[in-house]
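Take a look at this single chain, the form predicted on its own, given in structure tokens.
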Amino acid sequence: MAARNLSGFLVLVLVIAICEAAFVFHPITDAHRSAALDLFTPLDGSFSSLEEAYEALRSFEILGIDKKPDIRSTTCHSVLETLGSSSSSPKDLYHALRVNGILKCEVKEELFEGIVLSLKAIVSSASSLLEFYYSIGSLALIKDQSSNANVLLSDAAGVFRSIKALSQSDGRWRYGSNNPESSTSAAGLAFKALAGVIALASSEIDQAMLGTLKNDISKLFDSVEKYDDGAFYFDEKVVEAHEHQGPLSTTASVVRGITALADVTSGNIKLPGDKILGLAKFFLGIGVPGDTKDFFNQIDSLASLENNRVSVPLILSLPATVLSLSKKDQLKVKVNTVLGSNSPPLTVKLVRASRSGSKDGSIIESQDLKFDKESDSHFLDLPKTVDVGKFVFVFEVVLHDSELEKVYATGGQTQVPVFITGFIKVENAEIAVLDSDLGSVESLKKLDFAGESIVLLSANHLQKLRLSFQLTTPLGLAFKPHQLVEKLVRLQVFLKLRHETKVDHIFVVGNSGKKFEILLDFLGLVEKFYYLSGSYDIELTVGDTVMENSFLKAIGKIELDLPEAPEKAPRPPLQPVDPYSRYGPKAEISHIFRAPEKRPPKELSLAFLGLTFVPLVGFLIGLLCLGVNFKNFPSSAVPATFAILFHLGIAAVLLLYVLFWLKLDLFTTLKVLGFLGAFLLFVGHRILSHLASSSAKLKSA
């Protein structure tokens, strides 16, 4: 039970510590690569659709996975079939061309030329945003896959204005002119479609049109939402939109659109660096999604952020947010892109480090971390003046080349919670029994938590129990387990008394500033103790997230002499029954049999057995006296055989009667008797027929 309580206590400490360190973001790791292979599993060598095939192939490509499933033959067959079909929709063509961009299937140039003509016709007559999105996106893909196809739009400005007509004043867009509802996700589709128009324009787009796009992006970012950890995300404002999307898919749509625009406008459209970094934190904060669509949206959006030309986010992460003074751990910091690539030359500066929730000054100020090329990390040796506790470290990333500040987003100062742990000394520990009236010490015991000594005490209801000790940090300062989370359980010191009937009583040991002390007045606790006299085990629990030697220690036993319980006194609660006890081994049942009665001598039993054969002998003698003979017994082989079988059958019936008397039941006896009866009927009929025939021959002679 003590080990179980200690494990539960440590789990609580670890859970709270993890929650406190949740603001630390990390780039994509190998966990995503393993998850990609598990999530994107083809069935019978192919995926259910080209869209799903592209999401799998694109995820493998971004993550750099070489050992991926071989789906080229079946998927390329679907690509060629889709591109060659006249009934394929722009959406089908779009997904087929995206897959072809990765697999490089053998598509003939003549096929591209026919597709281009049909797509241009759709663009000129399109009225919905999705028609523009899929047809323009397909033309942009053909531009990258074919060198001969003429994909340029002659009236790019007109197409631009047609798409722009679907925009709203708040930065969102409509899916069609007949649909009054606007959508944030639709804005991302519109931005990507407009980026395709700019890339396919036969002449340069008017700068005034690009200026309106800047205004639309600015308004859209005004509606971005923010978490407390610094992550930004977009969400739909209305439920009745054309296709309601969650925050992940909505944010992914916007990120693809604005990064595509930033790539084709050559810096004319500026993206807010702090919000781009916040969007990257949003995708990284999700962890590893368990859905293929969410996984693809996360990975593809991060790739779009990493490869855009305007604002590439840099992620500052700590491999470990718990540092041990006893192990002399170093503070290590890594700066990478969202996909884990190396960062440009930079310096990580520790602006300050201060104790969390304290009004005291900083313990570390303005320190440049050293760079280790082998581990690609920045490190700092903790000063000897640093003590245990929870701290807030504030970092700042400084790029060596000022021109890189126009390309990379560092996010300014980054705050990271760090726990510094160490061994806490337990000193001046003692336990005493005091008289209630005078307060004098009747018995005093020194405690050694490092040893295995157990103290034995005794007290009555008129006395008190006092426990006191001191905790000191590695720097010799008084240590007080601190409150980790506001309005949550406070990790302090607990004293437990357990009665021999397994009834527990737990008390919180208070802290006076210099030492921990608790005074139990048994007179006021008799009702809480349910007037249970007897032996109590004493246990002390001391623990904290920064205390490396947290412990649950059995101090000793105390024999309490409490008064008798009054009639209406509360009864101790029933102890829960261990469910495993009902299935465990039961107590062995021992049974003493009655002594057997005395038996007669062996000679007497044998004599009685001999007497049982006397009637049989008398029966045989009687047969001889009656003149019974065997002259009529058949002499030929066949009749003699039936005669013998007949007599054996009669003997078997007699034996069956004996067995029925001894052990057989009625049903078994009747079954066997039916078989023997049929047998006797057959052989008896044969032997009697033979005797009757022999007798008839004698009479006729």
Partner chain sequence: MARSTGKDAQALFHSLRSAYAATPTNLKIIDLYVVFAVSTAFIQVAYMAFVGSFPFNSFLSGVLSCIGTAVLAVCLRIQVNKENKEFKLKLESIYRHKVLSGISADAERDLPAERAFADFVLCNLVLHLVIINFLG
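Having looked at the form predicted on its own, could you now put up the form predicted together with its partner chain?
If you are looking for partners or other molecules, they are not here, because only the chain is given.
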């Protein structure tokens, strides 16, 4: 139980640590580049639609990926097809032109002129925002791609007004005049369309109109939402199930709109720098999205933020927020644009650094970081007075060229949580067994955590166990939990007693001023220990986020002599079965074979084998005694041959039997025996009938 609590607690600590790590934003890195190549993979040499093709090509372009898949020929083919078709909608044309803008397919000028005429007709008759957006967007794209086509709108002010007519009082837009619901991402589309109108206008747009537009933007920014970490984002107020757009695509739409607008009005529209920085942080805070749409929205929006002419966000990031005192780590800070390119010359100032969560004064104040050209980072050696702990560092970015301050958004002061870790010394560690009534020390042992030595103690239920030690920081101060209290991150000191039967008990070691001390009164713990006498292993755990030498150490064994368990005493809990053991090897199955029969000694068997030959020998000797001879053996050639064949046949059959015994099976044996038998019958008949006839003759004679 206690162990589970502990692990849950550690998980919580980790989660918090991860959440806090997210406070530090990092610019786009190579992780995005490799992710882009994984995400945007064409099927059979092309993407399923021109929109997807554009998203892929644009992402590769922004990230500067050269090794992109070769889709030019197939994609250009479908671009020309779309542009040439009279049934293409403005949306199709828009995507085709966007792809063409990157791939520079060879499109004939006449084709553009035809498209421009039909688009202008759509613009003048359009009623919905999307029609305006796609047709004006297409015209603006043609303006960049064709030198001859006359794309300028003669009635720019009229178009501007009809788009503006769809705006709402809170800065959001409607998709059409008969659609009463307003949307934030529609506002982004409207800004983009309006930026297109201003760019395409044949005459200057009225400044009063631009003034109302500025008003709309500032109203829209009133509805911006904020995360705790300083990231800003836009979200739809009304969530429509069928067309839901998340905060990412909504924010991306707005960012594209306002940056486009800021570009064409060349500085007339001011955007609040901290909000721009907040939006950039929002996009960077997502990490690497796993979806192509999200990925494109993130990268494209960051690119528009980086390339806008009004305020370019600069991101201050720390390669490491955990600094080790024992390794003499330097404080390093990098300042980059969102896409990771270098910043203009600037100085990073450490305004102050203070212990997180405490009111004591700051430990470092207004220090300028030195700039290192090689690693392109700003660094500072930590002063000697810095001790371990969790700190908040406040940085400020000061641009060398004050003119540039209007162009770059640095966001004022940036707070970064920094952990400074170090080696914590354990001192005056001792473990003692005390007598309960008098409190006198029965046995006291010093503990040395550096060595491997363990102590052996013994105690009964009337005694107490006392463990005490001190922790000191590198600066020589007592290392106390209250120094570190920051939410749940705190020093953890546990003492664990584990019985031989794996039943363990965990105690939290308390802190009294300078010392850590725990006093275990075994009398009160008898029931908790389930009356289990015997040897207990003692383990001590000391750990903290800023402690580099956190340890879990077996410090010794204690032989406990506890009273017998009464009848109703609680039983020790069963040890949980290790869930992984299910997948482990099963117990080996041993097969039971019949034990072999007892065999006689080999010599005895051989002796009897010899003995069985004795009658044979006797038989042969008997034959000799009887005077057996071969006189009756046929003397003429033919019967003699048959006689020999007869005996050979019998010998062959007997040999076959031996083979049958040794290796042949019954069927083979019978087959061969069939032939041999027939042969034997034949020769046997011949020789025996010859003998019979000769003996009959002998008799008759």
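Numbering follows the first chain given and starts at 1. Computed from a predicted structure; not experimentally measured. Note that the rigid core is defined as the largest set of C-alphas that superpose within 1.5 Å between two forms.
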- prompt: Does Pro42 count as moved between these two forms, where moved means a C-alpha shift of 2 angstroms or more after fitting the rigid core?
  reply: no
